[in-house]
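What follows is a single chain, given as structure tokens, in the form predicted alone.
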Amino acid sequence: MAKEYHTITQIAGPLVFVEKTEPVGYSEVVRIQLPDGTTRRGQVLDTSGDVVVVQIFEGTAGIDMASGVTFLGETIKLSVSQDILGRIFDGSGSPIDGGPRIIPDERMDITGSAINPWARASPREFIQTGISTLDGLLTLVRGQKLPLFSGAGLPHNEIALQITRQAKVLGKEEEFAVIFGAMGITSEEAQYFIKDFERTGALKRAVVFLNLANDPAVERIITPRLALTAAEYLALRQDMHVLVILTDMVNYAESLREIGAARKEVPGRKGYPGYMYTDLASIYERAVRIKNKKGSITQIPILSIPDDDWTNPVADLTGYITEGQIAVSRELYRKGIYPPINPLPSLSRLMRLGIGPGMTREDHRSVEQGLYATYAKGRDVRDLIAIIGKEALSENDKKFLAFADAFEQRFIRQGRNEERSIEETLNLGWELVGMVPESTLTMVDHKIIEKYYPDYRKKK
């Protein structure tokens, strides 16, 4: 039986410092018994020869030197079974939807299992989100980690919900699930998420973890790990394809900074701990496909970046670890365009692995190149107008300008409940590309142009 110790020497923020009296492991679960009989849960954050540092998930209010500390000899585990589908949990893994506790098939360590790099399979195969800008220009593939960079007041949560509702695997009868992990959100946002899941029926194939803004900040450290543990069970044990959406990773990083300050660590850039790169990588690298296994885990972490500053350490480090980014544009949002995703600063580095014959369509790459290049030229023409005026534009420049407006209004703009198939997206892309002369499409294969460009199709 575990022994209770009364050796607390210091309490600082969410941390409790305990004189060491027995061998203690990193990440070991701790139970704190308060003088009034209530209990709190914690986790060993650091251990040395004399002192153990424990982070308390429910906050340290009420804990004093007389409180009892028990080291339970195990790490935090999540109870998992297929019954987790359709359920809503708080940020520490307890059900909050009124349903029963999960009777587990297995209890899995939330830190995840080490995966031999040789066992990893390359990300590939298309995931359809139903959003044209993503499917056509920033294609998401199984096993990829593709963050969404946003800012305060932008509709990143609405985009996340739309992806959750609409995401699917095409072509095969394969099971697909969505794990939604929210960190530091308001009660209003939580209710909005829950109602949307229930209204649309998306909850049936989803698992939701909600950490609220008034919950202890240190709980945010385990919320994404709980979400990814649920994903690993469904993907690697049940052979499902799982999309994990984590919002907001900036709130997660703020919790790391708070804990680092309480431990009096030497701060790094903007006060964030120096180990933040490693910590973020331990989350993002859990996106995976394994050789000879059917399931996969794909991640879309969401970052509401302070002051829209992509040099912010959280965004900067995320960009190094992940395979591209989806840029939510304040300029497009101010124009009333939803979803305000700007393809020009966005990138999906693994897009080529998920498009083409047998996955989307043979012309997908050509459509993407044509739209990108033509939209970039149209944006340049907009800037040129400020210098020379619209009257001085050439006929081709006027066509590029008209294309840019039509591209934003017809391709990027989409209803919050509008789902477009990849066929609809590619056909719309060719319709828009047909607004500019064929001779300007220098990046597009001529054979593809002959088959799909509107003028050639009319001749046939």
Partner chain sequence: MAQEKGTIYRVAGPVVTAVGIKPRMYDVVFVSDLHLMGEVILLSGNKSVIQVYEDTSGIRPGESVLATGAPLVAELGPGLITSIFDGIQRPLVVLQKKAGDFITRGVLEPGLNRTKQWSFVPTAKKGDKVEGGSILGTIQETPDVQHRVLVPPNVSGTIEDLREGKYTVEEPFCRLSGGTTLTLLQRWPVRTPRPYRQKLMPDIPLVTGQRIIDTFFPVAKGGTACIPGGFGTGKTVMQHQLAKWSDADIIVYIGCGERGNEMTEVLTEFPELKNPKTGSPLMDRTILVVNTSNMPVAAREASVYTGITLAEYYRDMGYGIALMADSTSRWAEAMREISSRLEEMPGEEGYPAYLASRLSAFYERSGRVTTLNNKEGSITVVGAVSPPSADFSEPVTQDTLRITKVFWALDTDLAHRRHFPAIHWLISYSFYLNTLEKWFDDHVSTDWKSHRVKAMEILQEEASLQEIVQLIGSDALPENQQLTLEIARAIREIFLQQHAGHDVDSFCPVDKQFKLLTAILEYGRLASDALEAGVPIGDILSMKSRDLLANIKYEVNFDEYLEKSVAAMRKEFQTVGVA
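Right, and the form predicted in complex with its partner chain of this protein, after the form predicted alone?
Partners and other molecules omitted; one chain follows.
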């Protein structure tokens, strides 16, 4: 039995300082026994012969200097087995759905070690989401990490759910298992997800970890790690393809900042800790495909970025780590367009591995390039009208303008349950590109133009 200490010397913010202990391991799990009989959990942040610093997940309210501290001699583990599917846990991994405790197959360390880069396989299997803007311009592949960059009040949850419902790899039957990790979102939002999982039957192959807005903030540090540990179990031990939704990473980062401040660390930008890049990477880099293993982990983190300002460090560092970003645009949303995804600031870095002959279609890259360049020009023209008026536009400019409108209304806009095949998406793309003269499509390989550009097709 581990020894209980009553040698707390200081409690500050989420941190408890304990003295005169036997040697305690870095990162070890800690149990605090409160006078009222309840317990809290924590983790060792700093350990020496003089003092041990413990961060408390559930907050320090109610802990007093006489509380008992026990060091459990191991790092945080998650109990996993096939039975986690269909279950709902709180943000530190205890079941909250009234179901039985998980009888573990295995207890996995939630920090996870770094994957050996040599063991990785390139993600390259196209996931059809049925959403044109994604499939056509921001293709998602299995094993990718592709966040939604959104803001307060925008329909990122709906988009995430539509992706979850419709995601499939063509020619493969396996359905995705879904891991949902919630950090600091409202219970209403959480219910919105869970109800949708129930309605569509996805809950059977889902695992939910909930840390809600009124749950302890420090606990948010471990919630995504629990979610990813469950994902690794399913993907790497059970050969499943797993889709992980983490929301909201901004709340996660705020907890990180809170702990940093309590430790009086030298802060980086906007008060976030200097090591936030590495910390976020230890989460995002757990999206994976491994050579000679069947399963995969695809991540869709959600960020509601304060003030829609992408220079915010959480968004900025996320963009530096993830394999692109999906920009949920307030401007398109205000125009009443769903899904309001603006492709221009968006990016899927792994797209080119998943598209082309044998995967989607040979013209995929060309139509993508044509749509991007033309939409960018169309928006420039739109800015111009504000100054010079529509009349002053050249003939070509008018065509670009018409394209931009049609692109938003017909390509970007689609129903919440509308599922377009990749063929439909690409064909629609060509139809729209056909609105501008061929000579403006310098970036597109002419051999493809001659095959797909509407004017040539008509001639045939």
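A quick note: this is a predicted structure, and the numbers were derived from the prediction, not measured. If you superpose the two forms and keep the largest set of C-alpha atoms that fall within 1.5 Å, you have the rigid core. Residue numbers count along the first chain shown, from 1.
Visitor: Gln369: with the rigid core matched between the two forms, does its Cα shift 2 Å or more?
Guide: The answer is yes, as the C-alpha of Gln369 shifts between the two forms by 2 Å or more after core alignment.
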